[in-house]
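For reference, the chain that follows is the form predicted on its own, supplied as structure tokens.
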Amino acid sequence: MENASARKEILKGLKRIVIKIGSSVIARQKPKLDDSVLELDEGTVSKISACVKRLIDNGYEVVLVSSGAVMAGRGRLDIKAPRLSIPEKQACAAIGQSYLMRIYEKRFEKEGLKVAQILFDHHDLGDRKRYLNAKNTINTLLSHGVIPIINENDTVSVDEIKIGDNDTLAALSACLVDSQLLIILSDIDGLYSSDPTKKIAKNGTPPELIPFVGSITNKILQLAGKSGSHYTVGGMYTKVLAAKKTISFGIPTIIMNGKNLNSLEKITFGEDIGTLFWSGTSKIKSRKHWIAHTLKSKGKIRIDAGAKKAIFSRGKSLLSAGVVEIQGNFEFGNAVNLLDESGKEFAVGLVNYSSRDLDKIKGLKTSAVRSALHERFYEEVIHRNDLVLL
């Protein structure tokens, strides 16, 4: 169990911090309307800008990942419907994103700070060259004292290119910029032992805040639950999944209550605030983390026991002889999941064959594959350097 001194040691030497601001943190009910319409709370944005100013004055670099474009657009358009169509979401994002950035720019300018808007979709992070270009852009902004404010490009995003939710985007952004800490601002204090909206759990005990999580197990994911809100995407569940991505990259993550913004600065002193996620294990190398956590899987490959043993025990690549079944449609260079004989996922990698070609050569020895495919021949279905064990 983590204690105060351990937390200070984990958070020692911080330089760069990514802070994710959820819609629920910067939203308020629109005056003179029922609670079905929310709008951007400029007062909270002012408090955030003041907190960021203090962090910067103390020598930290800060990157923000801010939700709220769709919510702000709803408020501007007075849309009360609990669910929106894709065109309605994109329209809300279009009007809301520009308004969101205008408020951020105005409030941060009062603190003497400049901000920059950065919008991503999955294509930007899923393409290695664009990924590295984005990294260089953000590093350059930070070197000039500018606060990057990242959001998903909801105006044009559809399911195929959506990152999914801004907790995931925050985790990917923290890894992208080599942050030393991710702070996720929520509307509750952190992860609880049971549903914090209920005074007593089914076992008869009150919910308690969990100050430290060293391993994200199925039990932890069950505690996180799912979100039921129409106005925000995700909930504690997506925040815990985000923490799982960051700690595998060697980045501690804290989930805390964004309504208590004065605690932001206290975190950097090692005070016991929110839930800290940290495994203490060595991080996955940058490229392999990108393969495992940024790319979307396009299919699955089931392999036999011998191939799995070669990958696990001897660090070998996947060869066609070990392939049993292909699921989904994928192309050369896509990410695919590997399944063992029981159907359990155990790895992800970049495949050297399309699903069509791989279906032709599954189970064949390398010499037979060379004869069958000629110029399209690769010795490995997935090279070990492009393979990540989960």
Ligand code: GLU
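Basically, rigid core = biggest C-alpha set you can superpose within 1.5 Å across the two forms. Fair warning: this is a prediction, and the values are worked out from it, not measured in the lab. Residue numbers count along the first chain shown, from 1. Compared with the form predicted in complex with the ligand:
- After superposing the rigid core, the Cα of residue 215 is displaced by less than 2 Å between these two forms.
- Core-superposed comparison between these two forms: the C-alpha position of residue 370 differs by no less than 2 Å.
- Taking the rigid core as fixed, one finds a CA shift for residue 314 of 2 Å or more between these two forms.
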Given for the second form:
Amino acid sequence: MENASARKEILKGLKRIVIKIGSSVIARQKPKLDDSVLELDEGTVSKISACVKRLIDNGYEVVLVSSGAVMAGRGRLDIKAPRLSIPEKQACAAIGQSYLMRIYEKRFEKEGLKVAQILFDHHDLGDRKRYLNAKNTINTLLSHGVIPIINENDTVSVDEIKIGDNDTLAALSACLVDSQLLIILSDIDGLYSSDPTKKIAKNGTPPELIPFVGSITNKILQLAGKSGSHYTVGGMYTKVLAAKKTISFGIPTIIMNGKNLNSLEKITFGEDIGTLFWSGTSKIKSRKHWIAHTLKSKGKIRIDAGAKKAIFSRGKSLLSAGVVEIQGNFEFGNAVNLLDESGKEFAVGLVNYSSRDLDKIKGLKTSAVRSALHERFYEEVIHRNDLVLL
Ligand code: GLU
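May I ask for the structure of the form predicted in complex with the ligand now, the form predicted on its own having been displayed?
Shown next: the complete complex, the earlier chain at its head.
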């Protein structure tokens, strides 16, 4: 199945791409220091900006998840000790994150691109309200052509509430923004059939790049091994675990070498690069399943025939003008059922308004809602991507 046309088929309709950049991809050895202190490599950030620019010019939307705060902070402080205490790591992250963003900003600006910093901790992605806030913010940034750059808020995230590694963060972000592809840039070409640092495996064969993984079995996890570096978190193991998450949400995921940045564009042409993880689930099925079956509905919204038709036949979002009646008490981000005029349930979705606000704006045109609710205004009552027809 693994050839350009199969990849093209999997990536059909590709618009939004999340790219995860590991610390090792944007690091280089610090000159004049005899041991392994790394520093941020501005030249690589420049190359990334040029690649992202080409993707944008080709009509894609790009979200970056970038590690490197701790690495860049260490580099600024010249800390040589291989292991850091938690406060030291957090201090490095505080120094490194602002520096990292400064360099991203500077280098992307040269390509005429604006960037925005998004820092998450575990609570942000576990709480529906914050989750939806983050999602709306990122959608707004993208609609203005801005490149969101996500990292974990390492300075405040202690171990118990840590997402932990940026591969997982990238997977969660890809689901959050409904991307159609996650690309994880690594320091090797992808997943290998045996340890790629050894020329010959125990069975006498050389390690070979696995171009396609259809399901993450224990054998695949074993091949991924564990990370050996003090400077990066994760390694191949967390990348494969991340792919497990994304493919269960219907998002194809590619692990490829971040040193071959030009390949980023080639991926969008369906070229056979890195390891592609894809289980063949239809792109929205798992997410629909999650909205419809995992979340508990907190209320009901009855809508008029025109709105139902727009949703049903034209794939539109629900707007305030079509809302007739609100039942139950719900908050922004809760799951609610949609009823047609006769009271029959036909859809479920994540609502952008509390029941109180929605009661105030039901039946109103979007422009009137904007002036009634000011900063609590959202274009849609339920965005199409958050809506599942039953
Ligand atoms: N958030 C960490 C940093 O920016 C990196 C974590 C990771 O590499 O997975 O340094």
